[in-house]
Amino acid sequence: MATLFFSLWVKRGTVTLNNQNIPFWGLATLATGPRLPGPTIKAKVNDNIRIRLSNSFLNIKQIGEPVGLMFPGIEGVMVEEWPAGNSRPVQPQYINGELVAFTDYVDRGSIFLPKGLIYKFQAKKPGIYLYESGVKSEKQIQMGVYGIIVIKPVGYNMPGHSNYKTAYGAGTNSNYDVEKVLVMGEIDTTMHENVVPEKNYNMLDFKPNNWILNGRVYPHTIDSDNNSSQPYGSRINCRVNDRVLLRIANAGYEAHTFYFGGLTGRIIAEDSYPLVSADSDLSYEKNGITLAPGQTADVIIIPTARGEYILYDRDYNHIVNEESFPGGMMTSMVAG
């Protein structure tokens, strides 16, 4: 057991899709721009995490409205004030009797104040999760303050013991020899460009035009990792008969289903819960998978020949970036 402590502000930064450069909100680190998606957090079951979120702190950056975090599937969230406050359960907050945020959030503040909050929870379960905006939801999540936490279960990096590489530990049918992180999503570029702080965004207006893996649209989702604003690729590389586990969310606003490039994969979880027990086997094959908004999965695929897969949105206008194909919700893997 652990105590992980990560430092993140809310940022504004821009991507780059189809040749165009498209303002956007991301989560940082005091060091680096903001990245679509957010960091990625990493524990062990058993850990406690502790995030600090600061709103105005050495944040040049600032979006100009408050800022909040919400972890959908994770119970037990606490939240103290930063640099100093007492520790309580996150609760909905109301401004004279009307909800305003789902979560405790952080107001705006000077460059030169220290003003923050900490969540802290223990990583009790294994699985993929949702960390996201819990302050005007409808329009900071698609505005990208979104990202992805892991939690491994006790020993799944430890040759020779029963959880080595397991995603949900020995006997639930989730070990692996290849991991892969997959996050859905969608852009409206008119949303982003003409989006005003401290104002509601009109959610009937919203028409996303790009749709997005990791963060990039095809075929920038098959470059390698690297240090921009959009730092995660999508590519997997694997052997013939290796596991391949996707762990895969939805991230957008869209329910997206998403093919396995003519490979059957093995849904062995879903939202974070094992779908294999030392009593039951409640897995199943399917040759893609539909998600809808916030929910998440773990695939297993085993390819059994050599080649090319390209994984891909089924809605065939959504892996396109404007008029032209190939584009958008897509992906490769290469079994060698």
The other form holds:
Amino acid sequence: MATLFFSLWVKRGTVTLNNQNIPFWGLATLATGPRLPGPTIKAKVNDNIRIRLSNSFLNIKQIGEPVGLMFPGIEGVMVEEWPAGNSRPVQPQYINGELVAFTDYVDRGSIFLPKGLIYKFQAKKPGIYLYESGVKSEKQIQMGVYGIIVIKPVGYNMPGHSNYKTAYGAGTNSNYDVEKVLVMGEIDTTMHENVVPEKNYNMLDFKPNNWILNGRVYPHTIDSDNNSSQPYGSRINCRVNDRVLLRIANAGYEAHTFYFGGLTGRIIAEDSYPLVSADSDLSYEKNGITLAPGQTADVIIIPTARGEYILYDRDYNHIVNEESFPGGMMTSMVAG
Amino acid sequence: MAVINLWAKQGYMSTPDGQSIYFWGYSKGAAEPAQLPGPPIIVKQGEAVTINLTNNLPEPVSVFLPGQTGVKVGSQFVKPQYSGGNLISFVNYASSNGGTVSYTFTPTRPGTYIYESGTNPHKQVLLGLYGGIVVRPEDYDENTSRTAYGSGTDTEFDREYLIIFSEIDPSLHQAVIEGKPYMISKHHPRYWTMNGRCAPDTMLPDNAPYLPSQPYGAMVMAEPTEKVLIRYIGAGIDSHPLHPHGNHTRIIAMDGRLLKNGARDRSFKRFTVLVGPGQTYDQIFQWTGLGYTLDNPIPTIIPNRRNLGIGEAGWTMWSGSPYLGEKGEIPEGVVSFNEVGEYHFMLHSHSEPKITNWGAFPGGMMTMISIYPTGFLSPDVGVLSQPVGKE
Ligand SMILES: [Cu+2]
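Target state, the form predicted in complex with its partner chain; input state, the form predicted alone:
Once more the chain from above appears, this time first in line as the rest of the complex follows.
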């Protein structure tokens, strides 16, 4: 067991969608610009995770409103004031009896005043979890304040260990050769361009016009990693008969149906609850899976023939850029 | 070897409120109309299938077969098609205005599958280029072993129905015939279809002569205690919550995959089944009645008139009697379409705006399940067979 420390800021930045630069708010480390999705946090079961969220200290690109993080699916999250303060369980925040945030948050401050919160929890269950804004979530998550936590079982990286290369440990039918996290979402360009700090955006006007996978639209989804403020590519490279583990999360506000390119996959976990255990196999096969906002699913796909497969949102109105196919929420899997 | 011949064509479909809507569909013959949905493809596990597509439309069209493995064109597996580096189709296609392509595959698994165009799918599938595939298990025999997934899988059935759901935005269809830009961002459905028809046309028989492009009804007819296999396919881009009033079904398979892991039965019962885009759901439905017989009379009151209506005001399917096989008095001014004292209950989308035709109730994704008195229904009711088009 280790204690893992992550330091995150929420900053203003720009993403590129279909050759258009669009402002967004995202999570960043001190040295980098914001990312869409935010930095992936990787840990093992039993690790103690400490995530410090800062808002003002040395942050000239602050978004101009309070920030806070939620960790749906993770229990026992504590929070500690930074630089110094007592630990307490995270809880909804009220001002004069009115709910202002789902979670403890960091207020806006001056550039000279360091302010922050450390969210602390122990990684107990393997799986993939969204972490996302708990302050004005209807606005900030859309603006880009979300990311993924991947918790692996102990031994996943130790050859010979029974949990080696498994998502949920031995006996859960979750062993994989190739792993890929795919985060679905939407972006309303008009909202991004018109958002104002401290003002509520009228969500009745929310009308997304970009459908994103790991923060990008096709064909940029199949470009390499780490090339921009959208660092996560979605292209999957594998070999015939590999067990490809797709870890799909819906960070958007709408349901989406992720379709496996004509292939059939086996759903082995839902919301990070494995469906297979020693005495019960509740896994099932699908050609695509509909995920509501906030849901996740782990799917094992085994391509049995060489070739390229296009994986996409079966909501066919979401695989376009502007009005044209191809685009949006699509990627490519190449079995060599 | 099964040979299925399909043509991609333009056509017109009718809605109950009198609209005639331009669409693109698959057809089963060179001289036959485009149809919505395309002809069902009914084949057998392990038996090679060839699908020949002739494309009479002004852009490339394909037949994409999600869930089938080893689909080939010639000696090569189908693959994504690019033009100038841009993806134009998920699979090999037939070129515009007369092009052809032949797909071959051998279905390895029984079940219910979708087929649809993998070319410009945001346009072509929404315009109507979709249909259903039923793969019979190897040991299927219409007379002695009628199962969805093979003997020993607890999927026996007496009758079966295939119902394919979709949505229609007539203004997008209109844009295509007028040669105007197809603006998918403006997609706003006004009609919701079961087997290409909107209620109350869903309750008309198969091959109704005045619906030449929509040959398949969606009325589920059975007798008490019969096992009815209902195959749902979501061919649109929205999810639809379907339920039969006062009843439930047992979901035995999804996407053509039996819900069973070894000896572990994973099938489950639901009142409402959320039919998602591109996904299929096989269900066994059994109506066992409410426990009363003619020897066991219970007092009844005539239901409120507005609870009896279907279609035009004053139309009803009610028999006037709560007893199966008995007809009774019906209120004055009400026309009953009840034949022999059968019992009807609604099967519909519980997303209520979708049981309208352009906002007018009743319409859209609504049909009836009809339970007929024992011995009344002909054995040819609820039988799926390959229409002409298979050699
Ligand atoms: Cu209802």
